[in-house]
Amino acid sequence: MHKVGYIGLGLMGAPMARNLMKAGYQLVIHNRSRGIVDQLAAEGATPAFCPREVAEQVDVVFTNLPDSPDVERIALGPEGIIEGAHAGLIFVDNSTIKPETARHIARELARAGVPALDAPVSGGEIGAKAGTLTIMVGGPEEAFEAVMPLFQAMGKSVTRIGDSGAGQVAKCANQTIVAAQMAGMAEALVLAQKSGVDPRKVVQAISKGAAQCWALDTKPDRIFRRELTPGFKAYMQHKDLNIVLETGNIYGVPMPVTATIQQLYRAMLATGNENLDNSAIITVLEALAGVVVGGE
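Single chain structure for the sequence just listed, the form predicted on its own:
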């Protein structure tokens, strides 16, 4: 298994594709915007002009796309992956989409003889570049085992959760906790600032105790410097929370905390800050409290 396709070369997809190339795999690539395609082609990848053309040439085809309709269209639509189906092809989706969409795509591709893995990732752009992503996978075990060496080129933690859709359910759980961390951290830092206490000292004090978490480990210094460029864009966090809440509704799970945080992200998007980092949810709370964290 040496020839690999990658479709969707955005903030996450491009570095993940590069890590596959660094691991020695021949890459066939496709993306709506051609600039990144040209860059990767200059690094040794082979461009293709539609998903079908990618699928026809490879053993495994990855997608990394914004939302459920995008993945469904690329996988099953005209000139899609299903039209390039052939014996031995495996489909892997690194996007974050609805579990029910992942299951639908898997059923349709199975009819064409293509096993499908839903394999969303966590770790942001930093993890994508470093090859240290957490990858949560749903789908057939045989396909999972076949793709494992490719997963290991992109991530440090790879877990098969269960059958099709299970990876996306795990990502829903992940995004629930990530969003709660971002909102909780934002409230804590705004509280410290508004109370006249140095938020840097507060972080120093609490980051090794029971409050320790990934958000507190990675985000405060950037917030203090007002470096809010995205590792993971706020509008994508909002989209993911919509998926979480819809999934909770399907299975009858009340999610009041997540619903409140989703509204904070919606307020952030309404202010035009949708392309900032998801940690920039703090700007909504700063505006309400009338302070800027790290400011005088």
The other form holds:
Protein chains: 2
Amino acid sequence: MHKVGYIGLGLMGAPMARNLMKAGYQLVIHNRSRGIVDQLAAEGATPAFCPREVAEQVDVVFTNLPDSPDVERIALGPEGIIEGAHAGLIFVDNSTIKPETARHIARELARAGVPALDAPVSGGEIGAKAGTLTIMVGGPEEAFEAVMPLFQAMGKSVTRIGDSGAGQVAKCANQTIVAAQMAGMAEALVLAQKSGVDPRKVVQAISKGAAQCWALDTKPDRIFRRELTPGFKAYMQHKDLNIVLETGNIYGVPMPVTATIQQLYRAMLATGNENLDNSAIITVLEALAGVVVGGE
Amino acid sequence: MHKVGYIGLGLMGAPMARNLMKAGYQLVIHNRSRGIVDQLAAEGATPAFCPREVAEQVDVVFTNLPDSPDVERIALGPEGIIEGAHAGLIFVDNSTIKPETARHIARELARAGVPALDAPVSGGEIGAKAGTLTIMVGGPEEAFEAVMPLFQAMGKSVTRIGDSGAGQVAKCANQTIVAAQMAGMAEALVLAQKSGVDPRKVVQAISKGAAQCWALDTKPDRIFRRELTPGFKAYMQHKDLNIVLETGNIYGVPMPVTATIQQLYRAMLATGNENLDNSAIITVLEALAGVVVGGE
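Alright, leaving the form predicted on its own aside, put up the form predicted together with another copy of the chain.
Below, the chain from earlier opens the complete complex, with every other chain and molecule after it.
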């Protein structure tokens, strides 16, 4: 398995595609905007005109796109991957999309003889560049094993969760917990600040106990310095929580805490802060309380 | 400083008092119910009839009581600590109570010449027994330094956060973040279960990435086995979130996420599950969704 396609060369897709090239795979690429295609072509990748053309030339075709409708169109639409279906082709989607959409795409591609894996990732741009992503996979075992060497070129923790859609459900769980950490930390720090207590001291005191979490380990220093650039953008966190809540709606799972947090991310979008880091949800709580954490 | 008083010998207070005795301090004790007093007396402690009598005999008097009114009564009420005030006495409260109450008690005791430290702890019964608690301290620097050797007999991480009440504010922050972890994890696991995905696999896949937190590290296996005994009781978590939200009310800090989580803990109390572990908040989400996590 030597020829690999990658469609969607954004902040995540481009470094993931580069890691496949570094691992020795011959890459065929496609992307809406041209700049990154030219860059990767200069590094040895072969551009293709449309997703169909990519699929026709490769053994495994990856997608990494913003949202559910994008993946559905690229996989199943006109000039899409399904039109380039051939014996031996495997489809892998690294996007974060609705589990239901992943299952629909997998069903349609299976009819065309193409096994599909949903394989969303966690770890951000840094993890994508370093090849240290967490990859959560749903889909047929056999396809998963065939693609494993490629996953290992992009991630350090690769888990098959279950059948089609299960990777996306795991990503939903991940994003639910990440959002809860960010919101809980934000409310805690704003409370400390406004009640006249140094939030730096609070973090120092509580960060090794039961409050310990990834958010508290990595974000407070940046918040105190007001370095709120991403990281992981708030509008992506908002989009991912949309997916979580829609999935909850489909399966009948009330999620009152996540729904509340989602409203706070919506406030970030409404006030033009959608491109800040997801930890910058604290700016919403600060605005509600009329205080800035880390100030005097 | 050799003679130490300890008032409130519950699940936390008794092992903390024992660790002071192990460190060589002579203990004077008082407790509402008699059984534990007799046990500790058999181990060498001296029982006293009332808080005043404890205070009169010691250099440092600790309290460890259920809620704010209890500490106020024991410290400032009739036959209370304030009536046993004498030169050199320091008051230390290990309870989790309202920062405002801690500040009020400190002001009143200061008038009687007694410096006061609020010193709530985190780490549970296990940490209390092992002497590995996190202790968050508010109050005068000099008193903090004088009591430090005693804190070190009970905890492994001891931080002075700031002036009176600051220890309780840090505990508020701690409980806010702990509750967010518990609720986020619960919603995530219920979503996985009800959408047909093995929550064990989900935890395995996400637990080392950005979702990593103390709750996810320690609780899922017990949830899957339905071992929901405490640990830290839900009614204590509910009580602590009451303190958090009342403190937010006093200082003007809207906390929509914590308020939502508090409602879920209230549901645990309403349905008779108040003595389960705080991670058993998942039972509320399970009831809402009509599913049991970890089942078939």
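Between two forms, the rigid core is defined as the largest C-alpha subset superposing within 1.5 Å. Quantities reported herein were computed from a predicted structural model and do not represent experimental measurements. Positions refer to the first chain, counted from 1.
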query: Smaller rigid segment rotation relative to the larger between the two forms [°]; finding: 9
query: Per-residue Cα shift, residue 216, between the two forms [Å; core superposed]; finding: 2.6
